[in-house]
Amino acid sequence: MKCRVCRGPAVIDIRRHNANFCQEHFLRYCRTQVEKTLKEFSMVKPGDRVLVAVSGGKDSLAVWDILLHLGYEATGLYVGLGLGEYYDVSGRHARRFAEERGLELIEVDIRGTYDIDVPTAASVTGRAPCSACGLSKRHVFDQATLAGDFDALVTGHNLDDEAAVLFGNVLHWQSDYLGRQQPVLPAGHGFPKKVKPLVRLGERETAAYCVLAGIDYLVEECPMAKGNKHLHYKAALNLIESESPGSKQAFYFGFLRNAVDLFSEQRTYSEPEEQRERTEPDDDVGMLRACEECGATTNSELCAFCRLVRSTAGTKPVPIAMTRKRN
């Protein structure tokens, strides 16, 4: 197996491309790779701040590398959800990240910060663990962008989690979500600019590149995590990528080329519905407003994530395993 590029002996097999690399141009192309997205999808600009959201796993932190090795001035995020020894863990990985390269790292623990945690949040409403937890780490995401005055969060959401949440969505026919899944979500109405950088990479590859380029990430999944329905879908899309190589790309890319426009009307800047109550009305642009609470953008008098702190107000903090079954 030679290097595409070097004929040198190659380490990694890239089948949708029908192409081997060595180390060297496989770090080179996973940069390429990423540099292409920021461009053709003017996610951001030389000279721009960006923050990356960090968990101290393979992808976010391949992105802050890549992005630093492009010339941009990136600052980490590191959000603490109080998922007890596997947060602990990551937190080490992303602050050893940071410090190795004498980067920045802002670090916001919800549970000292907002006396929540995801454990416990999921078991005091009933919510799944991954929506508890997805609805939190938007909200600080969103808030720190805005109070750092940065051009844009960075998030590193790869191939294969677009395509998996292209396919649920396109499976239950979510059109609202359909014209919000693009690789930017431009600023607006109170929410920052968010980019995926990583679109054109898949999972294989961002491990890859860490294990390449000395990056020690967090290899475990998310103890929660555990019967989250888009690990079945992305379980699913592997099956068809191994018979016909390529086929999560043309998905996804397919979809942006011919399909994202028509879903666009739909697209709207107020919260998700996996953020709202079910008896809320639907999203309405003219009806958003700030959140009496926190000040971010709603359409209700409390943002979502304002409610959930509020129901888990003074609760005892639940253990992991009494949640884990619920997702």
Second form
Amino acid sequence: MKCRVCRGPAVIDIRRHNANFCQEHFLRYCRTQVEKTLKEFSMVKPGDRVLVAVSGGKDSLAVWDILLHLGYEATGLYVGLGLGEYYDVSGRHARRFAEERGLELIEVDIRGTYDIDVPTAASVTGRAPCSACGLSKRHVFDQATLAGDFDALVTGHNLDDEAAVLFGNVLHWQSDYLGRQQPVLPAGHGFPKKVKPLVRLGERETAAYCVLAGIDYLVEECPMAKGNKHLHYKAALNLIESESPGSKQAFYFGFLRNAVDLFSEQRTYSEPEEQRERTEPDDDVGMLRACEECGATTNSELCAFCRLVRSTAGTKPVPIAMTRKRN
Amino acid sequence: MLVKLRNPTRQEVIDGPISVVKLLNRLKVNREEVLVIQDGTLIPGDAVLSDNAVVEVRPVISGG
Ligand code: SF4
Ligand SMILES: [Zn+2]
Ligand SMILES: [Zn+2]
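I would like to compare: after the form predicted alone, may I see the structure of the form predicted together with its partner chain?
Once more the chain from above appears, this time first in line as the rest of the complex follows.
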């Protein structure tokens, strides 16, 4: 195998592009793909200050590294979710990355700040752990982005993540979710702009980027991910991809080109742009107002996160092993 | 050769020499879902691994 650019020995093949790359040209390929994505979707522009949500895993550390290479001022945000030893280890990876490069890493531990953690919140409220986790992360991301006056919040969602979510949304015809499955959510109604610069890179590529760029990421999976339906969707899509390389990219980008507007137009007359993203399925669609507790935009007295905190804080912590893994 | 695998973490001994693609087929692993790593760098699909090689087959799929 020879590198497409320099004809030197290749270290990786990207079958959907029918291309092989050496180390140097693979790293350049990843950075160019991200640069193109930032421009194409008007995600951020030179001079913007961004906050990167980092978990210590391959995607978030790769996107942080790439943004720095592209010249952006990028601060990290690590959220301690109380997921047992897993989260201690993931925090170490995030901290080491920041320390080695002299970067600022903001840390928010939800046990210290809100007296909750994901296993306890899931167990007390009967939510799936990933749902309690997602709600908590979104809340901390929003608040930290607004508090630090950043131009955008960056997350490490890659092509495989987006294709799997799209697959699930199509499978169940979740038209409201489909309407907002965009790589950029604009700022508005008191919410920050959110962007996903890795949507052109598959997760095999983000992992390869870390290995080749010398980034020591956490390889182990969150213990709550097992049995996650997204893992099944990914496995199904990868079966198709291995027979027909390029299928995931065609599926996701074809959707953005041809269909997402149909679903988002359907939505705009019934609710404001940002409302459904931040509210929970069990919230009534009503008037937007400020949460009485935290000031976040919501459609009831308390936002969904503050309701979660209210029911969980003060209860006895539930060990991770006792959590039911419903997803 | 020695192959390190994860989820669960385990090791397998496979006879070499063998190409990376054949190794992954033998392990019934989809190439889209792993990287093959030797001495801290990536090994491409057409590389032939010798009988005394030590490689890691690292999954790249995250579920969170
Ligand atoms: S797998 Fe679920 S619980 Fe674990 S980090 Fe991801 S969303 Fe949170
Ligand atoms: Zn090259
Ligand atoms: Zn609130």
